[in-house]
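Below sits a lone chain in structure tokens, taken as the form predicted alone.
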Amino acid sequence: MDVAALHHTLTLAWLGLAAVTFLVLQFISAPYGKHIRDGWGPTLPNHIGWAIMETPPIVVFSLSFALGSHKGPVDVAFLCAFLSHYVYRGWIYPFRLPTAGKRMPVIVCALAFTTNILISWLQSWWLFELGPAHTMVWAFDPRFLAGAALFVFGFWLNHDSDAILRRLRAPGETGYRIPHGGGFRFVSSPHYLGEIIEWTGWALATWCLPTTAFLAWTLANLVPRANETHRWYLDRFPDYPRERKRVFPGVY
């Protein structure tokens, strides 16, 4: 099996894995953040775990761009967009977390580290080598323009929601409070909604199966997580705003 055939097979398999993951997460809560619990083996500091598991996409995309044959302006835009998310998520966000003393199971970090390598390779090697070259004509295609707009909006919503959550705690505090303002007026997890919007825009702007598989993977992980977070708030805070949806305003 040549590289192109292997790549296609793995991409289809990833779509299947996303479906299985979505079903599994209806019954098992990933043990990190608000939902961490005993019984998942050794742990490591929360911010270190985040940095480790979110670094592979930065490395893989950079290497694929360096080694691939597609290096036009649109390809550079794809690279910069993807890296903008993961440099923040892997190298900035973890060290802003007001979660002193909180930890993450090593197995969660290891699984995320491994899956991030593969899904990043599937996307980047298609964009920068196996797929069709994107000429400047693509920069004016409605799919690219609409996708870019969605990506920017999702990126902003994700950052704004993270900032609201950070401001809930004073230095040294470890408890939880009800977040208000921004996207929290509508849903319990606007930071997840922001990521979903980002990667919807990404899939639209790149218009290929690997990035669609990545969007499916994102939905499979974040929608169940948003549901768990919504239930957690309702159980913990009797005065939690009942009009808020889980992750999609006015819908779910």
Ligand SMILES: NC(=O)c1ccc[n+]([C@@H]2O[C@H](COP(=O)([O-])OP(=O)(O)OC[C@H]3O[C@@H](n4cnc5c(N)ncnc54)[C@H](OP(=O)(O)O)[C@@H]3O)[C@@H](O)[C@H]2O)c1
Contents of the next structure:
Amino acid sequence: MDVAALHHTLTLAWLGLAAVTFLVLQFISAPYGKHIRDGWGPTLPNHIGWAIMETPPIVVFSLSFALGSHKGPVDVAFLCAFLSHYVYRGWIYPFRLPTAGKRMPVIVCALAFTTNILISWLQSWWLFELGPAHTMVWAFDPRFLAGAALFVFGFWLNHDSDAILRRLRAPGETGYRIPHGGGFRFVSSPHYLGEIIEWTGWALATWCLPTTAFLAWTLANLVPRANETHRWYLDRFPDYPRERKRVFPGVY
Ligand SMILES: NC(=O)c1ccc[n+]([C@@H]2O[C@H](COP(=O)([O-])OP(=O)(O)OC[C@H]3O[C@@H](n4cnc5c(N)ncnc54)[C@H](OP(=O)(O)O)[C@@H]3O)[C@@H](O)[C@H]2O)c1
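We have the form predicted alone; now please give the form predicted in complex with this ligand.
And the full complex, kicking off with our chain again.
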């Protein structure tokens, strides 16, 4: 099987994996953060885990760009957009977390590390080598323009919501409070909504199956987690605002 055929098969498999993951996460919540529990083997410090598992996308995308044959301005824009997300998530966010003493299971980190390598390769090798070249015509296509706008809005919402969560704790605190303001007026997990909007914009702007598979993967992970998080808040805080939805304002 040549690389293009292997790539196509793996991309389809990834869509299948997203569906299976979505089903499994209806019954088992990923054991990290507020849903961490015993029975998942050895653990490592939370912030180290985040840095390890979110670094592969940076390396894989950079390598694919360096080795691939598509290097026009639109490709540079794709590279910068993707790296802007993952440099923050892998190299800045973990070290700003008010997460002193918290840990995550090694298995969670290892699984995310591995899946991040594969899904990043599927996307980047398509964008920078296997897929169509992105000429300047691409940059004026309504899908690219709408996708870029969505990406920027989602990026902002994700960062703004992460910052609201961060400010809930004084230095050294590790407990939980009800978040207010920003996207939390509408949903319990606006940071997940921001991430979903970001990757929806990405899939639109890049317009290909691998980035759509990545969006499906993001939805498969974050929608069940948003549901768990919403239930967790309702169980824990009797005064939790009942009008909030889980992740999609006014809908779910
Ligand atoms: N693309 C994907 O598939 C994917 C998957 C997972 C996560 N992410 C992204 O990664 C980021 C973090 O995700 P996450 O699942 O770790 O989010 P999270 O569970 O909401 O936790 C984020 C941070 O806020 C703290 N926190 C959460 N709720 C709090 C509350 N009520 N009071 C005080 N502190 C609170 C957490 O502390 P503790 O650690 O102590 O709980 C943690 O430090 C999000 O922006 C998300 O979009 C993306």
